[in-house]
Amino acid sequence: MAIHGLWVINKAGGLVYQRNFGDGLPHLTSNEYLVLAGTLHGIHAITSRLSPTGSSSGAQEICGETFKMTILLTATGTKFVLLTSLAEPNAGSVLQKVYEAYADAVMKNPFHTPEMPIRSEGFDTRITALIGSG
């Protein structure tokens, strides 16, 4: 059970925030994560118009053969995404708390502009004291 990588996704599929724990994920530019993160968004509204049975907030988890993603959708459209070993339990709690971070360490801040990167050494602080170091 690991906890691989954490990225925050702003409303307009722009990748805010982008963090690795350990060394579990491969190594990838910055140009490569904004076109995950884009792509992720694409994927993400696909689905919350595929619902069979009316309205739809979209993929909350996503599972490959090695690893899983799991997916915050905020009330202000902001997304969290957690990327795991398939055998995390305790991803969808883990992301309330990274969203109770991210409110309290980065939109109480009056220097952090909504929408830009995510640039707060409080929000970090609370991550590694969450997650671990990366």
Second form
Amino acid sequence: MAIHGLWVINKAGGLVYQRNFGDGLPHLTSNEYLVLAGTLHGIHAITSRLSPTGSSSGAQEICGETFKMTILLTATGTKFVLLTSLAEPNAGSVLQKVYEAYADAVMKNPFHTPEMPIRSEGFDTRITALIGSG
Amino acid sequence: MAYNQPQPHPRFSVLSSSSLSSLEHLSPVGSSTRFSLPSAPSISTTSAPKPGQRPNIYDRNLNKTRAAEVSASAFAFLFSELVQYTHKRVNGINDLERRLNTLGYRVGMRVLELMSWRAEGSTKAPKREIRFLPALMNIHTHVWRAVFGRPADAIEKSVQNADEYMIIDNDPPITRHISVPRDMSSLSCSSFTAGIVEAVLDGLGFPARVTAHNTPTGQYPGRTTILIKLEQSVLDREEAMKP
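Next up, the form predicted in complex with its partner chain. The previous block was the form predicted alone.
Shown next: the complete complex, the earlier chain at its head.
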């Protein structure tokens, strides 16, 4: 029942936002995070083309032994990824709220450049209010 | 009798009717009985405007939209584009604020005209504010309500300078989603609002210089002060009019 981390991946596979909550995750360098996000982007592209019955939105949940990652793909290709414990029941709804905060505090902010790293104070505040400080 | 139909748009020009979508040209309702030539739909562009068409925006009743609301999201995107457009074409924060002020001024002129028309247009003895404080109250309450849907949060008078007044908004709706980067932290996008206030004051005959400043508090991180610096002539007149 814990949320460990949040990633936002742009449509080209670049990591534009990354934040850890609590001390559950190992500390990686920002370069390592970029590589992991790019890999996830590739895996997601593979899963979306493997569907046996028509088109698919790709992987929505990837589970490990101790944690799972829930992926929300938006209509514009931006991906929101939430790393949580296995028992976390609200990952989907939290991601929807993150998407809402993204639409409000990032897309409506004139000082944000699309597809570039998110440096918006408003988004940080909204995420803190939603998930808690990290 | 067929020609006696009410023609709601006598000023509807051929030019504007030709810009209608081709779908409407092809609709059977569109062609009048005089020109029943469905095989040549282009002729119908010269016919009278069709009934049931949306009226020209200039022919609409101004009171119809009195209680109408605008999507805050749509406006936020529009305002964001407006700031980006302006930002690309200026050097420095002062220039950006001045341009936003100018854009707000254009809105304010129209707001004042529309508000006076709505409030006083139908009365026998229309009046306007000639004293400054009632005018300021009017801006705080009615202009804010017309533009933002609620009154502003406070009015203050400067202690140091007799010519300075402030309107305070704890959470301005137009800058709610804007995070100003640290290197431009002195920028206040509420300069647009300042422009609106400046235009209304100008229109009422109180020339002033109006600017916007961020004055965040712990409870209200978006708190904004609209600073009004009146011209000396206004102060002199106020003094002369004292009973």
